[in-house]
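This document starts with one chain, in the form predicted alone, laid out as structure tokens.
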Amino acid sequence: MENDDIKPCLGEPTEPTNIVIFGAGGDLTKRKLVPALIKMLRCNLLHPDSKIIGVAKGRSKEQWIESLHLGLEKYAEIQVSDQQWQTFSNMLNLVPGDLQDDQTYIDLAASLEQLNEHTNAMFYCAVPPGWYTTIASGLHKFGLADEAEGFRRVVIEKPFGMDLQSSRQLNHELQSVLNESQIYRIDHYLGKESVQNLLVYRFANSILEPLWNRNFIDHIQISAAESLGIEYRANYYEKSGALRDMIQSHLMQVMTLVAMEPPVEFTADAVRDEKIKVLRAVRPFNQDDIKQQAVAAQYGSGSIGDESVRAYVAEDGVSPESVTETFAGVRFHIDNWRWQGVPFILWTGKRLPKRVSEIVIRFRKPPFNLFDTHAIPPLANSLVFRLHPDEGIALRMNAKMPGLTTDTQRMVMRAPYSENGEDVSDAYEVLIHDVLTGDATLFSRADEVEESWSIIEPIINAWKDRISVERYRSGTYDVSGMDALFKDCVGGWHQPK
């Protein structure tokens, strides 16, 4: 890279590795992890040394260079001059094959075998699922895997299984040939720089944690609304919805991480115990009680600011008979001594009226309230993290409007996250990162993954033979149900305008 591109390394300086990367002709190659690594690079967080390998099939190294670039150019938010491009570049090599033939393997130990100066390996799953145990198996099988003289680091993507049987035989599988150690389940939600500034709110600030209890918060919402729709992802999305995309990976998670009692120390392990008794003090689902505790709904043809948009079951490689929810919102409880009676409502969904991604925490009324036969009462106070966009925190209070009166209004500080954004990491730079330096803490073990997953299992089978969906328009939060999924909760449902 130009000197004048390189910027001082802000996270710990990580070894020459060689970077293996599974389905490198796909599009999570060319709309993330390249954008990410040529950012690393520039910002000392790869190694310069190390070297890029794609596995991919029907390509020479030529044409996948150049799909990477014209990617790059179409869906990258950096400008790559042509120096750093041709940098970037020589770090690249090709090994093509198909995933199921062990010749595959055998070149591809081959290739690191040449790199014999570095012994360190990431792999990096960019396929579907199903590819997960083969490219294991064979990783296992021709010694790839072995960390007699390097580390070696498997990463895979989600969803890790469609529910609590697929991830049990999926973990059963990886662990038979891999150690625990090596596997990191990536969940890019947790990559934003907003969500891992959670912890740092909570744990490096004495104003906030003797609030943060059942004795003056009312209840925690925790949202993901985006305005598009499923775009490509058709086949996926149709054996997923929204249920396991979404709240069963990265919004639990974010719920652990506000819910999670101070860990005694800042590392990995401790880290995941605290956020996985999170996960076991979830008070279990009763099916009679699922129709009050989980809504889903599924949209419509609407608008979008000026744009006309079509219903879901009008997309593409969508039947017209689906009954997928593209909108889900859960009520969960948390049954320990911090969190008794506070409801925790994640909700998540398609073509709502923005793009927008929040945790809010509601506290409670004042025990006596002086402005209540003014014309405007004091509302809740409320702690919004706004994970994305425009980062940053954002305290709500009352206060009394200018003028010969004591009638309140709703004041707002906020605390942008950074000025301009230039310094927020993307998610996959930050855990591609930890990936390199070994950092677990923000990827998901083993049993946490099953025990999410045993939480949403009698959702995921009482939604299963449905018939019919509940539809809302695109381009509002008209959802039916979600009025009596905060009942009793003060101020009710918080919508992002």
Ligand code: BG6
Second form
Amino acid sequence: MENDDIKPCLGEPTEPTNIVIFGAGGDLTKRKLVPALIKMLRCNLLHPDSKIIGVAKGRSKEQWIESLHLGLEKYAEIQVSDQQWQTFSNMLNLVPGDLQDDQTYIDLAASLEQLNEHTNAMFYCAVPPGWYTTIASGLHKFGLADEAEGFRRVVIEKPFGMDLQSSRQLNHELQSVLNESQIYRIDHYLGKESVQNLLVYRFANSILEPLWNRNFIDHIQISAAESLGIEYRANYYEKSGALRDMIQSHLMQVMTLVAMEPPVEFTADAVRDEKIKVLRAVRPFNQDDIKQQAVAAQYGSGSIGDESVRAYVAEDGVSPESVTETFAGVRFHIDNWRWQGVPFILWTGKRLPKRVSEIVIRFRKPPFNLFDTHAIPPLANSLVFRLHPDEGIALRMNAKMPGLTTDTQRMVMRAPYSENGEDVSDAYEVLIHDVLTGDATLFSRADEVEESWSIIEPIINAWKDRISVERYRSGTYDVSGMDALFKDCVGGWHQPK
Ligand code: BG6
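Based on the form predicted alone presented above, generate the structure block for the form predicted together with the ligand.
Below is the whole assembly, all chains and molecules, this chain first.
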């Protein structure tokens, strides 16, 4: 890029790499991967000698590049000048082909050799999970995963299986052709600024650590509320539901970072060793617990803002009898020294009033209420890590109302990460950069994935044969089952406004 286009960014420089995208014509490539790569190139985090090679069938290189350009205009929240697009598109190449055809891998190998003498390669599987082992085997068979002359890293997206058995099988099949160190299981939640900042807040400050335990914290809520419905994804979502889609993956991963002990060093395995200890300490669910500790519900029709929206069962591709949950809440207990007795309540839902994702650390109530004679008794303090929108943290405290009174009022101390949003990196940018620099800290290891499936498997089994599901009106939080999850929690369910 021209010097004018380059904005210096913090971050380790990357080596020239062939970035291969399987599923190059798909939605993920347009919406997330291409905008992230352009942003990285703009700020010097993608080496200009790198090449981006799409693998897709049924289109010419020109058609593919044109569709990426249109996608960028439609989805990306960034302005890209003609010159920037030109520089980026010069890096693009297409290998047409079918993923199950050996010839595709032979063509890909030839193309990589011809394009770039640098042999580092990252293979991004932006395809449905059923293709992961086919691709990994193809790479292995034609020597593309061989790391003799450079790194070869394979990136896969969730879901990593649909239950414990299928996740074990997937891990087994991948590990039979790749080393575990070559597999990057991406969880885009871990690339969010606030999630990474959680680790910095916890381990670069000394004032939080003394409070970060059962003596001071009443409970923790980790949530992802969305206003969108399932859009065009009925096929996947009908089989998945909210428990698998969000809780088993993103929210449990976040929970491990909130709950883990300080790692001995900030390296991938040291962090992941601590995360897996949290998962091992999660109290197993028995059938009686599930009724008290897990909630499923499905959106009915309603309105979000001014827009009327239809019920889940009326969405294209959804069975009118479907009982798939679009809302799930689970109350976890972590049986260890630090967290005994502190509920971790993870919840998520589609078609809720607003898109808000956050971690709420709710502290215990003040032990004695000195101001009880007045209108509002002081509320418990909370520390909120906002993952989306308005990334940042907020500390909710009690303060005196101005004037001749000792009545209290709520005061919120906010610390946004950026005033205008520009400095906040997109999760894909962070995670692609991590793959290129070989930092697997924010990626899930095989044992973590299997452990989290084994924790929620009893809930999956209990829900499998249900014949009905609670309905909530779109645009509301009317999920009555949630009260039970918060029955003994100070301040109850925090519904983001
Ligand atoms: C995806 C889920 O992994 O995460 C989607 O499959 C969900 O259903 C999305 O909408 C939420 O991500 P974000 O970053 O928009 O909160």
